[in-house]
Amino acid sequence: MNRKKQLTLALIGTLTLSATAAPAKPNIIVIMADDLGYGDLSCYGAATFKTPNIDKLAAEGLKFTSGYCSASTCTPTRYSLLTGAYAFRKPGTGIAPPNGHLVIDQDTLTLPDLMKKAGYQTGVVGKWHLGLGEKGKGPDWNGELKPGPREIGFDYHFLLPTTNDRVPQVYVTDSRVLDLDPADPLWVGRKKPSPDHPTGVSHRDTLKMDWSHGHNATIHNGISRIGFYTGGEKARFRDEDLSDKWVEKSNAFIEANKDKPFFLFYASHDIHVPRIPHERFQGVTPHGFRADSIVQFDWTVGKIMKTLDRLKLTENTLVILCSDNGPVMDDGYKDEALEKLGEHKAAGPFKGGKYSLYEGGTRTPFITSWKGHIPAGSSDKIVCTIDLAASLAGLTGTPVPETACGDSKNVLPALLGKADAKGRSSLIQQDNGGRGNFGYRSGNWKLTKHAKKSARNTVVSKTLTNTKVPEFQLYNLAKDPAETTNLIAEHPEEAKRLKQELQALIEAGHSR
């Protein structure tokens, strides 16, 4: 089906989602964080450094304890909460590389379309990491990067095209390299483009920040990342002016829609490495730069938000705040994440983290806020964020098909605080490429399987360390959120059953 067809379905969908008793068009701002875990907020215990403007946020909304991404990993979740369809459905959506194409493809329904399709004005700042450009050619970095956001329903992008560990550093905004000068061009690639090109291995001993494994190829402001690139040396950003960056144009999009209803998803770095914050943030926590990088991420909120208030726009605007996958302290950099951890439980009560199907790995910070729509409070509903297309196109009162969003459950009284609210009654979680490896959540009960030839648990507290785990474990996550002790062999109907509905979910291709 083209897109210029699936599109006009919406309108005419079989399957409309009801909307709520509220204003119809408030506006509406996600903020993704990036490798924030459970623990890494004040409000949700984290006690040796503060995050106050997330922590208001909090404490006039509501604070999910349930919340949830759909994969351990950046692009597969973010591939998911665009598309409301599980990631592992479409190959091809694991960690994008550099010159990755486009891995949405561009007839699928979007949620950014359904906001078009609702009337609003739609925007993306930060990191993108869902690839540029067409399969088998990728990103054109000296011409127009198409498709990308502009072809999956966003009016306007400002972007830090992959991410920041992998090359090139540059801005892309009007589908192009900001400020790419032509006579000195863009060239990115997976081999070394001459045997003197500088790398983190040849010279290592220039590095502000040495690698620990894998982030050793092209060298950029005395970091060196996954990949190789030359040219663009005009093009290039500074790692420390990330965020302030994010800050500016975030506001500016604000600044330019205040008078007509808008959706903004604010992707931030933070606190994705290489974790350089700005001069301003380096060493206001004693936990090193990865912690520093939590308090710049709760500064970018705090202005964004204060923007809103001064524009008189915050009781007009829903937001939502979660992360991409959990926390992982050593991801490739000596930055002291680990030595500096000190007592600080950065996936909160929860086992694993980035990478892994344990609960550490996708259960995440999940707040939203509303001004005089969603009551103050914490709430146990189980939400994830692959649900926020349907859900946002029921509070629009916005019509989705019944091909679109396959994955995508409308939880908006959830969401909204409301008394009767249900959430999510089952999950599945996933790690990076789909590679048979699932965590499936039902009720209180959780299944994980790894398979037999990738049977690992990578462990946040350590480096990348992985471990054997059997292909089935079973957990009842009301008694034991920390997933210590494996009820399989004490519950086997329990886990037959869990076991018949994810392979049921799976093979039927959706699940809403």
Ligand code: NG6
The other form holds:
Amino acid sequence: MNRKKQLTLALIGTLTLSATAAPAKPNIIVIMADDLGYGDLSCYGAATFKTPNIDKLAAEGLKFTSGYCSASTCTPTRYSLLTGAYAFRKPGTGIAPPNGHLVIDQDTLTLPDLMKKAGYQTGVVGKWHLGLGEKGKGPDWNGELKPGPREIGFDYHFLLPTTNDRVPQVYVTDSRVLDLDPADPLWVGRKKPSPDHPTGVSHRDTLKMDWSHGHNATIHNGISRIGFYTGGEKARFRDEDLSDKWVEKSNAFIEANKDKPFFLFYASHDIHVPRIPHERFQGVTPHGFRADSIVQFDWTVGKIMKTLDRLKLTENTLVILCSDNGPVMDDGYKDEALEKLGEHKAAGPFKGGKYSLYEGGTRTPFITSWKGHIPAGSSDKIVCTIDLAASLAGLTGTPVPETACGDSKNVLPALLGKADAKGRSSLIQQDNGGRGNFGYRSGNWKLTKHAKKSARNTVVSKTLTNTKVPEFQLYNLAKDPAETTNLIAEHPEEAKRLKQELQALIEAGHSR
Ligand code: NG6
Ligand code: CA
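To test you: the structure above is the form predicted alone. What is the structure of the form predicted in complex with the ligand?
Zooming out: every chain and molecule, the one shown earlier first.
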């Protein structure tokens, strides 16, 4: 055989190999951090501490510079991730209270439903915060917590029901509170259960972390919370142990499903308040518990990646890492996040953070990694957590009915780093919802609409303050990513176009 022919055959061999080696149905792990800002990882510019495990994921995969979550608070982003629909279209999807009911209708075709249709085992581990139980009833803490994750498509769940600054501090698995002693029933409510019930107000001097606003009701583990509860003593966990538990349960799910395609939603509680990392992470950064919790989160990612390596699943698993909203410093506890911030820029180059319509509210870390299938590098394509439903359905060849996932775009080529990928041309950004506020990015133009003419200022200020702003502002993100110069007077035609597009997308009821 001549050399040219040999080379040609070798080349064909490689091509065929890579074509056939591509599994049609890779495992999928969506890792969502809580309140993690654009600048909060060393691969996104954090310079005063290191996140080596996520940096490795980014170095081997694709790091997005225009990756978004769909809202600047938790519940609406998670609602949109799982339903593929903008949360503002469904009133009642703002931050869920301790006794909130499930905000996703059971007949909605969800992301885990689509994965199940594709033959996947589906699981969710970590923070839920989408409510449990029926509308008008809420969670039956001592009985079956239905409807819940199982009823909307997850075969397996191991969860913290809301956020850890809300009561109760118990795990939910198998549609029940884990380790609940029927002789010590759990009661959760909004009113103080008895005059002598210790709270963050009456027993403030006993707290191991003081509160700054809200968060002054029932005390558990030396920390007072939002809401009241009694009972369920045996079922309660320590804040310090949450991350170890997420690793244990995520790894067990991966191990149990290693021979089938699986879809795991690992929803970390890091770095939401109360930021109480495990003792071994306390003090590892110069910034106090906020950044210590980031390092802890990074460790959990490393543990999961090691499990994939050990089970030889790395080349058959797509990992997507994202956040549920931008950063916040003082979110109700005196944990010195702001005092110890130093030069760290939690929102990177962007303005605003959690609760905000500015880029810092929703432009967050976004990394995709799939060894051998996603080229290493960075991408400036616009992608959003709301797109995972249509994109992952696209990946697995699962048809999405026209009426489902109404705002989820198939941006799979962008997520996989394909050369001709486009990503989104536009994106609506929302805050917690219900106030008529919107951000709208179209190409490099960004319009903000603050219906009440005030904006939340979360990152730089000590407490949550409101700043007076014009109803409409227009920014050029290519030249002014920090949204400092409002161009609405200079570019009335762009402002008009964006206002019209935004209004049309809102009125249409869907955008796919
Ligand atoms: C707010 C809480 C805040 C946090 C947030 C939800 C007060 C004063 N503030 O209402 O601490 O819990 O809700 O955060 O209570 S999220 O990331 O789950 O959306
Ligand atoms: Ca959050």
